[in-house]
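The chain below stands alone and is given as structure tokens, in the form predicted alone.
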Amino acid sequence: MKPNSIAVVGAAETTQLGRIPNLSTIGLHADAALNAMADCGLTPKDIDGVATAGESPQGLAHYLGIRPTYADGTMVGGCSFMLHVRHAAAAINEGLCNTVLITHGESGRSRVGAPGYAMGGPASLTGQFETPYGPTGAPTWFTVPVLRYMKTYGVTVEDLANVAVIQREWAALNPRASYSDPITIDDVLASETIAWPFTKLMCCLVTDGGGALILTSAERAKDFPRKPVYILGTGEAVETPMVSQMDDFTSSRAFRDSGRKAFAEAGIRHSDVDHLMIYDAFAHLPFYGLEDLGFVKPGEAKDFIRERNTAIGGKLPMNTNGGGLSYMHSGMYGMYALQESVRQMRGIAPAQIEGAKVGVCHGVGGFFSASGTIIFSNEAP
């Protein structure tokens, strides 16, 4: 990709967040992608790229009057968004489309429309290598490396439990986030135990909603009514469906693979870095990112951020929506990072980062099997 030659024009989430009883998945993807429509002036006729994950692009560019000339329906789970913006700034960068709507929606908690939760079927790999000795959904698939990991490190329940913590601080700050109480280590511990290590107050929510962008070139993107937010690299790795094959249990080679590539795109340091979100489906995840990203060496994590550096006033703000622990978790979370590194690069979130004009956005598919990095500028080329 052509550095800064993208841009992000529209961004949304759906009107409402959490408990969306009357929608169906389909009309989550619609009412984001309308929400984003109208964030950037934009109408169904003027889209001419669809992309997906959850629904297919088919069904949505059916949906909302679309007809596509490019039309992406990757599907690697939460981090799939991440993949699409790489895809779709490719796409337009190589002139199959003009302007792409990436979109999002999911009933996770109300299972309207929504499909089962099944991780592959008894002939899948997992089906037949995994889940025959226990596994049953991501709380016990993540458990396998991340005990690993502390043990090689020295990590306590208690570092997992203070990752919950200051994700809570944030969403406090978010008047669209779920849960906005204080909460302390000890609170995180005393919740009911899901599977060890992880408490309640360690995993996920599950909620409903969505989201929406919208890109086109940075060319293009001067004429629109709000501030374009650019995008300086991009990155997209898989490593094995079967969190048990690994190559490492204290690392994610997808991880790596994923923001080198994008780091190297974007020509940037760490130090350049203003804001940071990283997947947090479970309290373990930030941990990997911050050392296979880079900008902590293996091992550190738990000290960096017991320092309080991702924390309000910290030197590397990091999931400053309050994460898919306390903001948003509908079951594939990467659009609710992406949005809130748009509105930090846009300079309008609720916990505006001072002068920020770098922001790395890092996503999980799976349990480790796939990751997607995005770089933004709110700088013009």
Contents of the next structure:
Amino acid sequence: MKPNSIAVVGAAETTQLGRIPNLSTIGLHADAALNAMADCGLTPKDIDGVATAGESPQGLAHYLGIRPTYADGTMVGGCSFMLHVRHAAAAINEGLCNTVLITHGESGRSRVGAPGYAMGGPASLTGQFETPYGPTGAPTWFTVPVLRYMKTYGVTVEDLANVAVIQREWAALNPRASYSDPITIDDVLASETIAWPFTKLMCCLVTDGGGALILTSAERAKDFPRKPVYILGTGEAVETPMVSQMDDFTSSRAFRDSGRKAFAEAGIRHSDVDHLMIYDAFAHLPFYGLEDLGFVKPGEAKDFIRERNTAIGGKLPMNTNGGGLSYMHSGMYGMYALQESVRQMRGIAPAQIEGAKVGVCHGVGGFFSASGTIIFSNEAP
Amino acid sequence: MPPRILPVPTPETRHFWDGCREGELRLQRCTRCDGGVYFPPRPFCPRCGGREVEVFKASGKGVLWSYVINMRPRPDMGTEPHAIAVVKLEEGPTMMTNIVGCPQTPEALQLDMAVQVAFARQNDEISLPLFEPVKG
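Moving from the form predicted alone to the form predicted in complex with its partner chain:
What follows is the entire complex, opening with the chain shown before.
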């Protein structure tokens, strides 16, 4: 995409987060969408592009009374929304539509009207060559490569636990975080073992919620009530639906490809980045993200995190909402990472980074299957 | 305990599952480009796109590459914690599997230890390629 040609003008999460038994999945999409429209003073008649994952774009458009000329149902897991942003930017620039609504809603905890995930049946390649060995979901699939990573770079379980501890420190600053009580490395290690070496506090929450974004051209964005958040660069990549078939268990090819593209588009250096979101469904993901995006060299993430560079007061504040480990995680967390990036660029985040001008938001889909990276700026082009 | 969730072979993977039933671990390689070995099965080379590929009997040897120990086993997998593992085969590809013939503990499951295939018959059609530590 052309850097700075598109901006986020509306952004909001669902009115509540956490446990929302009075709304179904589509209702969570709608609540977030209505909040985002209110945020920028638009109504469904003003929206001519829709994008969503989990629900279908036609389901979303019909439910909200939108008659779009652009619909994107890209579904690659939790980072689908990063891809929606990227595709919407291209679509607006191409003249397919003017104003795109991207929504997420998921009744991850209460399971009201929840469609569930299609993992492929027993004749799919995953069904033939992974499922028979007992993986049951994200905690036993996403985690499979980590021992190889830990052995290669001398990473310890204490290092994994430390990620959860630091994110809890961020969550303590966020009134909407699901968990905000301080925890120690010992607390993390003493929590129930789910899939060794992962304990419960190294795994994401399971909550209800949603979020929505509204994008339009940077030119039009100036006329909206909120300070526009410009899109500097975007990247997307896919590798494999089978975690066992990753090229390299110590690095995600999808992360590297997506990040490289986004940084090249944005034309920025890593030292320009003031704020970082790395989708943390599990405690190992920030290690892969920091290294694969090029913030540190392979194997250096453990020291970078130990030295508190990503913590409060550090030089690269990361996952400042508390992350999927402490803020919320409905299932497809990418939307909440995007929301926090937008809040930071608007200057309204609960744990606001003073003077932040450039934010990188990096998502994962499936189990290292896919990736999307969006680079934001609050400086007018 | 519910019956174990088993694979359903497709025409493109049939040779692999036939091999397992007959006690052979079968892989594929390209005869057009670099002869690279690949997995999972497909009737063309994922490197060059060529359809000139052959099935061959692999050594069945490899090393334990990575794993987790699932403390909450899926109902069809029994009640005891077990490893969900990936082995790196001597021929190059990686493969998800279970490790049998040793305790399911971090102490017994050391990365890079030598393993060999051990077919576990499930029914007349399906035998699963599990792996066990190489003795001695």
